[in-house]
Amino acid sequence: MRGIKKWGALLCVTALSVTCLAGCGSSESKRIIRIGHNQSTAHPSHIGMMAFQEYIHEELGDKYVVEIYPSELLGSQADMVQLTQTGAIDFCIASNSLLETFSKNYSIFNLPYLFGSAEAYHAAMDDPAVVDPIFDATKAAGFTSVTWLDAGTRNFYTIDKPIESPADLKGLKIRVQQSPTNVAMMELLGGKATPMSFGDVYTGLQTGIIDGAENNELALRDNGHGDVCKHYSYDMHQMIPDLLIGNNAFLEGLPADERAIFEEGFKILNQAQREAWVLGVEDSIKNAVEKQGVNFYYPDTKPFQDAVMPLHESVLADLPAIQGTYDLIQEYNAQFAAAE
C-alpha cells in the first residue's frame, strides 16, 4: 500500500508538471520549484510559503517559477519527504516528529515539556548553535532542514470528555504523530497511542476509530476537528516545530549568489509564517468558541510533566550526541522562565 501511495504521488507530480509546462508558455525555459505541504491555503505555513514564492519571483523570476501544492495534493507528509529525498519535488514542510524516523537526533524536539515557555522555544529555535546540528543530521538521507516554522503548543482534544489529568487519558485512543517518541509519551500518560497521517484524523474522529487527538488550535478550525471534538485541554505537552526541508542536490547545485537569495527567502518565510501564526491562533479560538461550540480547559500541567520526564532521561541516554543541544535549551529555559 505504501508503494502504491508513493507512486501515486509521483504520478501526480508528473501530471502537474505536464499541465504547467503545457499551459504556462513563458515558464517553459524556467526551472520549476515544487513545494508541498499538508495544510490548507488559510494556514500560516501556506501564507509563509506565499511570501517566499513572491520573494523568489521578485529576485530570480527570470530563472525560477515556485509552485506550492497545499492540502496533501502531493500525498501525505511521509510521501512528500520521500519525494523531496529523491528530488521529485524540491521542498516540503514536514513535522519534526516525522523526521525523527530519518535521524534520531530530531527526537530532541519531540520531547514533551522540552521548552519551558514560548519565549524559550522561539529563542532556542532561532539559535544556529541549537538547530544546525539537528538540521544537518539528515544530509546522508538526501535532504536538509532549511528553516523552522511555528506550530504552537500541542494539547489534547477529545470527543466525549475533557482531559484534566493523565488519568483521564486511560483507555482512550489518541492520534499522535508518527514518531517513536510520541508513542512513548502517550504510553507514559496512560493513553493508547494511535499514529496516523494528519489527513486521516478527521475521518478517524468522525467514525470513532480514535477518541481524540493532540495538536494546536488551528486544527480545530482549518481541519474541522472542532466540529467533532468539543473539549480542548491546555496541558501544553509539546512545542514541536514544523520544518521546511530541501533536496540536497538542488540546494548544493545553486550558484553562491542564488543560494544567498534562497537563504534570505527562508528567513522571510519564517517571519511571515510566525506573524500569521499569532493571528491564526486568535481566530481559531474565536471560531471554536463561537461557531463550533468547543470548550477550553486549563488543567494543572505538573502531573503531565511528572509522568513523561523519564522520557528525557531515556532519550538522552540513547543519544549522547544531543546532550549539548539539550543543555543549550535548558539555558534558554532559565533565561525565559514561564510566568508563575
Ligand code: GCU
Second form
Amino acid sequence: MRGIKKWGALLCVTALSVTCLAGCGSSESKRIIRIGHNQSTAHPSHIGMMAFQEYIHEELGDKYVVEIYPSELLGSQADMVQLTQTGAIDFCIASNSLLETFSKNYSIFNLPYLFGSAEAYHAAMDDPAVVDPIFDATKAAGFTSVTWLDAGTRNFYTIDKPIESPADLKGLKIRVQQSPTNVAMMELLGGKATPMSFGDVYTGLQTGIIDGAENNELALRDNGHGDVCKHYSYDMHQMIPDLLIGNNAFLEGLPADERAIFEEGFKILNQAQREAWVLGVEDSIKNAVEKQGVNFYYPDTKPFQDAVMPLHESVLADLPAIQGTYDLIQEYNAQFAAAE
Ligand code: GCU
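Having gone through the form predicted alone, I am curious about the other one (the form predicted in complex with this ligand); can you provide its structure?
Okay, now the whole complex, with that chain kicking things off.
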C-alpha cells in the first residue's frame, strides 16, 4: 500500500513538472533531473542538494531543471537505488550499506571500527585512490557513486535501558540497515538484528517491534527517534558514508563540458553537506538534551571492538580485491590517530 502511494506521488509529481514546464512558458526541451533521498528538508544532505541544484541551474539552467524529492517521496532508499539503476530517476542518495548487495566491494566501508578517527575517515574518503575502486565497482550494475556525504558515527540508542557494553544488547531487537555486514555485526555483538528501511524505524520503535536502533545524532531530531529512545550510547561502531549515485547512461551521455560542470556540482554538494553536517550534529544534540530528554552515554568502546573485529578478517578473506584499499585506510588511521 505504502509503495503504491509513493508511486502515485511520483506519477503526480512527474505529471505536474511536465505540465508546469509546458504551461509556464519555459523551454519544453529542458531535461528534468530527478534526485531522490530519504532525509527531511532540514537535513544537511538536503541542504547540500539544494546547493548542487542552484549551481546546475546557474551554469546549465537553459538545459536542465533539477528536482529534489526528499523524505522517501520516491520510495525507500532501496527502491530509489533501483530507480537510479534503471534510469527512472537520475540520482539518489544511498547509504553505502545498501550498495554491498550490488557490488561486494562496498562492504569495506560498512566494516565496524574501520576508521580510527573522524579525521582519518574524512581524509580517506577524500582520496580517489581509496574510493575510486569502490565507487566504480557498480558501473556494471548501471550506476556509479559520484561523491560521498558525511553521515557521522553510528551509535546504539534504545527505549528502556542504555547500552553500556555488548552484554546489554543481548536479546534486544535492534534495527539495522539492510546489509549482510550490518546483520553480521549485530549478531557478533549479541543483539537480534532486525533489518528494515529507515522510514519504518520510528513506527517500529513506537510499536515495540524493535527495542532500539543505531544511527547518528540527526536521526534523533529529524526522524523523531529521540522522542521514543531516551538512551543514546557512543559506542562509535561505524562511520558509514552516504553516497550520491548517478545513473551511468545519464552520466556517460553528458557532453564533456557539461560533465565537467556536473563534477564541480558534486564537489559543491560535498562541501555544502559537510559544512551543514557539523551544525546539524550540534543542533541535534542540543535538541535531544533540551527538548527530547535524551541521555547520552560514553561506554568503553574496546569490548564492542573486540566482539566485531573478526568481521574484518572474514570480509577481507572473501574479497582480496579490496585489501589494497583497506591497507591505505590503515595508513590514514596511523596518520590521524584518535586522541586518547
Ligand atoms: C543515516 C544515513 C541514511 C540511511 C540511514 C539508515 O541516516 O544518512 O542514508 O538511510 O542512516 O539508517 O537507514
